[in-house]
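Take a look at this one chain, the form predicted alone, written out in structure tokens.
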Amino acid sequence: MANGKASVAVAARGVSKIFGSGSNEVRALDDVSLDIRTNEFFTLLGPSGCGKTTLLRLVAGFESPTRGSIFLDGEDITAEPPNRRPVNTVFQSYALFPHLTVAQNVAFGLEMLGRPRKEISDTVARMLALVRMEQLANRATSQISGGQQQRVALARALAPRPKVLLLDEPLSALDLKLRKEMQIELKRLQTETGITFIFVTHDQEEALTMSDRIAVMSAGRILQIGSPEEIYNHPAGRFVASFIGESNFFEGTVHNVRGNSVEIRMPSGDMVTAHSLSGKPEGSVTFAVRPEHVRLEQFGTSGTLAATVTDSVYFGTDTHCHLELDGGERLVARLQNKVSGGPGYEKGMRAGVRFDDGAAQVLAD
């Protein structure tokens, strides 16, 4: 920390990356700027083709930007080759050496750096303990599971103590249960080592589970950067709101604005209070409400929106009630189930819809 502010490990300034030319030109990154803090678990999140892996490769030095600069600890490393950067990468394919043991795989990078034998031995032991693989040190990597191979790849990447560890969707090959376990393990490793992690994924759950901050990307641009809570509860626009979790979207016309509180008239004539975190909205707007912030009450209750249940889907922990407002808008309410069963709203029933205070968010686009 300096002057109460977190230091910056990696910075991008006005970075663009263009592949091809003319009619075949592809703009993978379009004027991207961001700061990634020291000792931060930072995630680049977005759909396939959004530019997240390209940005990761620019930090690693595997690609060069068409325009802009990459900085590491304040130094411009844009022209530095990969082997001159204190950065390591864990790929989707772990790229372990099958003819070497677990310990030999972890030691390989240190040997290439010419580290003393004692240092290599001590570091390998420490890294295997960190990833909880001590008992398999002498096992061939071809004889261990996918989850164990991922741990070995992490230990090998962490062994030289890089300033930054880049992770390119390293959990994608694992089954669901193991992937969830490794999400917790990755965050533990980042916390214990104090190394800056930059993680690439298209999986919103991975991003929300592990990250200190998330950058949501689309079409080569960063749409929003924030903590998981900020991204989820206060999405900057419709793409972010739809990509991170589920949202109900509504259209309406601004009737009155008081600070961050916006009164919106829906097509049915009903009035809804929403919140706006960017400017003073006017005219036609879109607002979003998460399904878990939709409440159902007795039909006709004062202050509720009249609706009809069009479907009810039981999910064990909760039930998703699909509804149609009398104004024609469709939405989903996610209702917590009880020990005795579902919440009791069945297809065809009439209900009153209410949004939790602060749940309706006016979107910037």
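Numbering follows the first chain given and starts at 1. The structure presented is a predicted model; accordingly, all values stated were derived computationally and were not measured. For the two forms, the rigid core is made up of the largest set of C-alpha atoms that agree within 1.5 Å on superposition. First, how it differs from the form predicted in complex with its partner chain.
- Taking the rigid core as fixed, one finds a CA shift for residue 284 smaller than 2 Å between these two forms.
- Positional change of residue 101 between these two forms reaches 2 Å or more at the C-alpha, relative to the superposed core.
- Residue 248: CA moves less than 2 Å between these two forms after rigid-core fitting.
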Given for the second form:
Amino acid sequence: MANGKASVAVAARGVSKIFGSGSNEVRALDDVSLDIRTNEFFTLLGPSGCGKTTLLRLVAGFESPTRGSIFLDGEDITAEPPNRRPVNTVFQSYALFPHLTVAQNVAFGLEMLGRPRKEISDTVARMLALVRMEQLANRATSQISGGQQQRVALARALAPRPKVLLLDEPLSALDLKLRKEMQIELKRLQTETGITFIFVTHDQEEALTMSDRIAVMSAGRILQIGSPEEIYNHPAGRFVASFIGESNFFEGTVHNVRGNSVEIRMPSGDMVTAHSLSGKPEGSVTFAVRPEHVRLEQFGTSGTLAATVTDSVYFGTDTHCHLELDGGERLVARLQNKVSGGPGYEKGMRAGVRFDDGAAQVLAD
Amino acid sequence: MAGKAQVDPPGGYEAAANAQRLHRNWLLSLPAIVLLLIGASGPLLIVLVYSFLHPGDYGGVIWKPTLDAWFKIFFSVDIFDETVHLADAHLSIFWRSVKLSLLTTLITFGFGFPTAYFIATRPKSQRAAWLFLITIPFWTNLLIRTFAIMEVIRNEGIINTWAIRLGLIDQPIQMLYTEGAVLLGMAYVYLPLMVLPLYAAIDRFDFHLLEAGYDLYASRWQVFRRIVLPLVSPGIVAGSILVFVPSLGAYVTPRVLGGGKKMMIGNFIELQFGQGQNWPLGASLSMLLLIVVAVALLVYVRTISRDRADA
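Show the form predicted in complex with its partner chain, please, the one above being the form predicted alone.
Entire complex below, previous chain first.
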């Protein structure tokens, strides 16, 4: 979009939310600002209690911020009650109306908006088709499975065509297989409807597979915002690096900085080239390497770190090699298995460790 | 043992065990059944039989069958020209009973719903204490509570005394012995019977549904009418029946607060067995009251089972 401002669907500016008071004070959100773009699948990712659900509820209007403002399409909606915000929510518990049928649930929002009867029945039929629930339109919500309830909750929230759809851990109650199906389904719905989705989850895999962008949250703050690739490959800090995927952490001293490329001397004296997101790191730093970005080579190969295999665990698709560098650091290498067998490193063997180019990531904290 | 084949009981062991359990459970309920036969069914049968007999001159009955008592509930025969009229006096007592009972139900709902909602939305640890407060009036005898209300509203009572002393009125306002007084007394007495089932229903209500309602553009009123009301309706029906049924047969409250003028069915029935000395009429009135209550209960059960089917 040409107009930069118009492409922002939801914006938060300096939003804080404090529950309780005095010694019971809980700072659920601490000066949070972010922009969520129109038609984007945006995920708030973090452990429980990080403030992600609170932020979602602030956008829905169920809570009002202690400080700061919420904007929708550039308009300040901080003071608007939830029934006046063109935003709908898919609740974690689904919160389907138990006294209404599937179709009546989906129609509820449209009826409250006072839409004509014909339009309501057309939209309900279209929504039920969208989530593939046409056959069960007249069932009671207690007579359908959890996955089907999930679809009804989605159809109900999508029916009034909200500007933004809020999803509060909607897949957490489903079993693994159904969850995987719904992940694909959600992404399809988002693409087909063109509605901005704000998705709250503590599941990093869900976040990585579905999102256009992810905001990683912890203790009421946003630690990093970026695409799944950016977040995964270039975590800004130790928390992001360990919360999303697994990471090996190493200490070292900055030797030389060239642009984003940082040469780090490890305690053993070996030199490692790492990538830095921003700033000019100096002194002692921490850097992270993903287990699947670690290669094992013949012991003594030049440019590799000398290590001993302490354990080797077969995982089917790959083998996890636990290693100890001669400098004392421990790390895990995730090595792809072949039809012919595993990588062939057994406990007690010596090996040379090499990090893929750009795999080492300097962390801000 | 040899030659004696092990024979399975018909229907298998489980059926046999069930039959045995059923037998035992039946024995356990025997005391209650005996008590019900002697204490409830027997007397009821006597009342039913009496309603089809002639009244004795000084109470009691003459053992000659007649439908007179049932006829007299609704119609009266002019003693001079023997024309048949609707029994206006009886009908007005019926009407007052039904009207006051319905109003009592409405008033207790009006006060009881916010109260029950308030209790159900307190933190779990506080709810027991609030419910306890609701049940405290039950500790005092009904008669004493009713006389306490009388003390408050009679002409020389607290309200009139203070209103005169403060110069708000010159003459005491007649509050006692009015329908309003009966209504006040019944609403006060039966309020807990409305609050408790309403509380039970609201307590089961999933408050996420409120947010879902607001989220889907419903106003406060729409959320209440379209979501809260239908879901707590079993509690409303239960509370209404619990208040309506005893209100309809109320005796003490209309007697004390309504005096002799604002009689309800209960008082009228008592009158037939006492001063009126017309036992069959009293008996037929009792049976009629029972039928009205039974119909009300039937409606209640129907509504509940329909709600169950919906859920």
